[in-house]
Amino acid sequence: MHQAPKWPSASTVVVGVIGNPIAHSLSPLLHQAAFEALGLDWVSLGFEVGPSALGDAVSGIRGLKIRGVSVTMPHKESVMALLDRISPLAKALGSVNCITNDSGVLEGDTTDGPGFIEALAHGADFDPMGKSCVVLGAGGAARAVAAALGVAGARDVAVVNRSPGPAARAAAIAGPAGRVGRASDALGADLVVQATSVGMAGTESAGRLVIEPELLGPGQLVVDLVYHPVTTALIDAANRRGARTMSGVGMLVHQAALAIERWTGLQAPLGAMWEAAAAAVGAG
């Protein structure tokens, strides 16, 4: 670890993560593990930013020359109007989770979908090609997952959401494989992804399920993108039903690695980042 007074210094590069709440975020830990492994004089901080302060926070990224910021709930959509450039993928998804400050020009991108596909390969040896998939939710993370599954060659991507309009938009992003689905589509699906905030610790939905456990079973991979707690009520129920499971830690690590590469121009040290995640939450 760096020792004072050498670090941090006036030349230390700052990145961070903005969201509300933010205290649970593992992003600064993962970023810092990467910077240590790469030998960079960089630091990552968590910034709790309420909706009314988002404009000020984005101005601060420019004014303080913060190199990059990860964006989490509830700002992935609303931050887009405050940025200078939006990547084609982020524009299609209507969601940004990564901001890069290029000499005062702020560009928004999304690393969630590609990070999710890499997490499936790393954490579960799962290839979506030709598979039947169900995505629960239609928000920014759900749209990113649906789009990534479509690009990865999934045979069927059923988007399940209480509001049909958002479900249809998310399904369209998945391409020809996408469609609006029902919860019952999870029965027999190869992959079920819970992509809402339901089940997050410290919220009113903690301990709740978004799908009946009877729809899950052996031969399936069930992924809950919530990672606080790592073992959500859904993960516990799916385990009891004999399904394979994966928490949201994998997607978090791999989307963070892609952000590191955008900010630094260097290959992210995935091994170090996974070690940091495992030490923090016991993920493998």
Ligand code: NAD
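Because the structure is a prediction, the values reported are computed rather than measured. Numbering follows the first chain given and starts at 1. First, how it differs from the form predicted in complex with nicotinamide-adenine-dinucleotide (NAD).
A hinge is where C-alphas change from fitting one rigid part better to fitting the other better; between these two forms, that place among 238, 223, 149, 112 is 112. Treated as two rigid bodies, the chain between these two forms differs by a rotation of the smaller body against the larger of 18 degrees.
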The other form holds:
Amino acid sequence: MHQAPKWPSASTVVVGVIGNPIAHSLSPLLHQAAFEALGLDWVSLGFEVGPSALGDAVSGIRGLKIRGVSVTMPHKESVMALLDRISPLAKALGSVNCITNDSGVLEGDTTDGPGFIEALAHGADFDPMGKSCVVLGAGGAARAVAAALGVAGARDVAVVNRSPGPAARAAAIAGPAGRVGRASDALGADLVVQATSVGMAGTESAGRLVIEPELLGPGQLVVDLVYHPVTTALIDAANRRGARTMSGVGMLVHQAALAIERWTGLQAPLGAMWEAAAAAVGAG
Ligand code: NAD
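What does the same protein look like in the form predicted in complex with nicotinamide-adenine-dinucleotide (NAD), given that the last one was the form predicted alone?
First the chain shown before, then all remaining chains and molecules of the complex.
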């Protein structure tokens, strides 16, 4: 006897995330939480795509009518040459983390920086306009954050990094507010963002600090982009010094929420996505 199709069916809309490695990615989990909350017949999958397969993978997005994919390491830069359109922000940053397939036309965008700004607003009621900010690190996440703080009207965006070349490039992306800074700039800054990989669970630097806690204190917001563990040594130290703190879970959720909104045209269910992220990383 014929039964009504169950999920997934032949009409289920497919999205996903491409990267290498991919098994650790929380994107499918966050996307799926959103689709379930929205009652959409959609599915999100992780696709392990090595560097030599990137061209085939992008052709597959078109050929299989995949609605969109998130992009993670190592493809955020290299995928740009394969797309039809690049948003101005992604172009300025030289990085794409979200591809939307509009009837075969692939547009690349970046939701990392805008997701960070949304996380500041929702999680800490913090508006960067006119504020002094310090960004620790100069990698992909740091550049996205520095650019977003510049766009959001920060008065000063000091990029602090071990090697000056990458710091200068990240500072330039922040626009007129950007400059290469030093750790002592954190003293009295309105916002301090830890955007290095220091402190990540399972790495040599787990439990380490990237800045002296004495530079942090009341009146400041300290954000650690590392979300595993949720309470890093820096978050712990900043709390003890009387600063307000925010974990990387906020940016993780909001960058994914912006992708969901681009693909579905619907408002992302932040509560459901937050719950899924918090359960996955062990946050309360
Ligand atoms: P990346 O490899 O591009 O950059 C890493 C940065 O860390 C570089 O500037 C490097 O110089 C610096 N660094 C590494 N070890 C250091 C050390 N011992 N001392 C000082 N600086 C050091 O990586 P990325 O993509 O920019 O990611 C950085 C971190 O941000 C990672 O932990 C990642 O998980 C996190 N992240 C979080 C989110 C989120 O949504 N919360 C999004 C992107 C990245």
